[in-house]
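A lone chain, given as structure tokens: the form predicted alone.
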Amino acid sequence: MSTPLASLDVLEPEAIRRSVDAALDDFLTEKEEAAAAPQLPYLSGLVRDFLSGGKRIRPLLCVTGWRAAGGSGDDAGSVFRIAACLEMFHAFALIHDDVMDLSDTRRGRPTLHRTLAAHHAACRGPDEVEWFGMSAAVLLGDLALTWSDELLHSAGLAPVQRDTVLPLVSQMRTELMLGQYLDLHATGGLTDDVDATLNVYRYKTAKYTIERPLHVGAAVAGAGPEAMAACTAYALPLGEAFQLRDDLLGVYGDPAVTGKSRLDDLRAGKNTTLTALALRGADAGQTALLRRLLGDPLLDEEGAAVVRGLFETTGARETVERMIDDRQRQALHALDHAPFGADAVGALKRIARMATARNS
């Protein structure tokens, strides 16, 4: 088995990455050579392709959690195992993700569904091969949480430990599906409400994302009240600050960089904060113009090019980088009063600079 981080004396990011991906290689290697049918390898390499090339952002969290609590090297293999988890757990996510969404790509790559569909299309009729590519996908992302199980409950924490992470991780999971269904309830209902569209945020992203990630480290590390207190004012206002940057480079951003389409939230009429504002600001004629391009499955450039515009003249656009900064200073005045040191609350720092400032 790889060998964790051995110095935790200052938060390196891509060493902390290294360490992670090390973890679910060794895993995944695992799996692979106890395998029993021969086909699992080959699902076992779908899942460390789909792996590779993440952000690792959850992952990051929760090993700086766990140092910003005080953990030690003596608990350096457990966390970076739980960190692991969460992130087979994002993959699981994603996959089923993709599929609701119907996405053709992700990370620049074909998406699961789309993958495992080409794969099989000789052997199967032209009707039978979406169908394929979606069923199998969703088994694949249940495969990905089931794993996620095992490297959690195979990371050799104290009973103490386990008591404290096991809840954080299916409140986690929890809060998730609800944002998840949220996100799904609200997509093709256009609404001018900002606030619906910041709850949605909250628990698809603000928790799932950062809040939880941080406690689930902190908890390793034995955190107590303050502390976690402290995890979640630098984490909600963070979180949201995110997911609003995520909205605008699904919008804007270079599909080069971001590896998706920046058609997808468009054609499917997502309900972002952006859209809201949009509403909220346009005149008669501009609202009946973004709810007619707007969730329309077979809009092109051009018409994203007049939804842009709209963005622009009713000035949501400039109000969503607003909300990104005032989020961003919400969350780096968090630190100013939390009971962390200072290696943590200088890569707590880092992390709140890359996740609103990025361009993918």
Contents of the next structure:
2 protein chains.
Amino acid sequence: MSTPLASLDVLEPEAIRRSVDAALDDFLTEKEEAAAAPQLPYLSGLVRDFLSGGKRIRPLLCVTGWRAAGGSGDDAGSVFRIAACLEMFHAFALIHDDVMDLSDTRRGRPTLHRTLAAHHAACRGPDEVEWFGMSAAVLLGDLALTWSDELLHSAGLAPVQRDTVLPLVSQMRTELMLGQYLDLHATGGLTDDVDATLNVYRYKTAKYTIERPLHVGAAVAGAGPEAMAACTAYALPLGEAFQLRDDLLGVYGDPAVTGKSRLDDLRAGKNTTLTALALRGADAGQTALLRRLLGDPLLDEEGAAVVRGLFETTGARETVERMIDDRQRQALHALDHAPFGADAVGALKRIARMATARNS
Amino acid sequence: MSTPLASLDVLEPEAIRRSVDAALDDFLTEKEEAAAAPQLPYLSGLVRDFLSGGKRIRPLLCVTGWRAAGGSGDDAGSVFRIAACLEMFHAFALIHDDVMDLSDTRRGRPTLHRTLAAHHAACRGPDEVEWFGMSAAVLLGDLALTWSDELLHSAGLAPVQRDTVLPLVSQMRTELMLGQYLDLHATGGLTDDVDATLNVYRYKTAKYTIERPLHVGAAVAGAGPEAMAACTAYALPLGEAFQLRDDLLGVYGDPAVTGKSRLDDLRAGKNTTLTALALRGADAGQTALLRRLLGDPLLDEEGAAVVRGLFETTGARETVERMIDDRQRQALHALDHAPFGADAVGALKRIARMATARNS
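Structure of the form predicted in complex with another copy of the chain, please, following the form predicted alone?
Full assembly next; the chain just shown is listed first.
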């Protein structure tokens, strides 16, 4: 049960990562030791493996938000446990997302439903193996969701902290699910409605990945309305920029670095701001070509190269890069007026650059 | 926000049902009124519809456990909200269970993934519609799970109650998921291992449906170890009996009364104590026939009649009926030594009869 707080540089990403990982490890070890059934350690081992690949961006923001709102050493154990709760929740979200997207790889490794299917390939036929993998992955996602909740319950929050933190976490969860639903609903029919894609980003990424983790951390430190509003002013543009960068990486990224296939999004016909802009800027011939290639489950590298070319000739790629810049600037600008200490402002600036200029 | 407590007969099932339904309705109405996104009322409407078909057995046990441990009017609002949390959690479990079982009907109506698919049939191809229904149902289950948690958080428990209730709810959730995993793992290969099937029942039904709801209610009332142990002594045999009855209803029940197809379990090749006993009692020819018919996705009523015949000639059906009687007797016997008031004992006896002699 050790979640040490390096007193010198509480906002150093590696230090935060270590403390959050220690909290996750403690929790899973408790689960494994208390397990009445022998299957539980197998399942928690899968969750442990899955967690090990994460970037810990939400925990980083949570701890930074706590610090920005004046959090100090006394609450450190709680805030790392809450940060671990957000990471466990994210594991749940990704596991189910991969099932819904029928993805084969995540973080450079097979997705969980693929791993589970492979573990059972010996004793079943191919259809059954597929079905088993999907079903077991849904269940493991459910388990991660309930465990994220246990991390929250056992974070040692005082009643006044619970009263602000719990509703924020609930809101974050509902917002993510709503974003997922909007996304799901939009898949299949390609749209040139740029605003609709940005609306999905608002829920799925800006609020979920940036704003709410900051809010949750800030709430642990007892933040007032002004600090909460400053978090929002920074988070929403940054979150959009983060997702726009993600879209570009999904199409142009190096799979060896991102750990993700750069064909999956194109094959799935995923609606992104990039595809919406391309459709808006395309002439009739280009539109027909885009509509034929995007969403083709058999799209190969050659076809993908044609799509990438169209993203460039229609100006869509360049517009997305410009949108990222604009939003990054807005986020940094918001920090100029934020009632945060210099260390937190510095950390948030580093995060803004990392989130928008990253290559993985 | 009204959860009235009829002072005359707090343990009358219809009165409990009305109070729990009022708590669920209040909660969903709050969600709909606070919704920022227009899609939320559509989603919560689906959850509302789904909830409307339930038997409320877990809420009934929760309130009865609370009463058995000496709960009184002061906590009534909390206990109904907690009972509503258990029912919302159960909705989550069923929604995901139907996805995993690929079931078409539940409670006499199309399953949620079927309904969601049908709502989107107009604008998509058949494969895509199927996939959309499954994905959206996974998501709606996730939403129900997080909402069950919100009901728990907002039940108005005092800190001392939270400290006992929350770990029990967490345990209940992990146990159910473990039971589901064991069940999933066993599907596909038919077993004659009767004990293995009873082990699944212990997690999936006895603990989840009977023991934990009683414990959770009793914990709200501040029950001591003796009362908790008495709940367990009653719950575990009753839970097995309940599940054994369920298996018989899945094969012999009247679909017009149960609301479930009586071919689904057979077609899925579901391992039950009934099938394990039949395989154990079968000669070589009967075994071959059972293995050919059980798990055949195209099994028709004629084939099902053959299977039913084999359940009888092998003595499996009769043994299951005897096992139900034995367990019902054990459960009733446990009440003779329980430190519960006469009204609670009376209610628990009624529940034991209802759960084992039911036809739906």
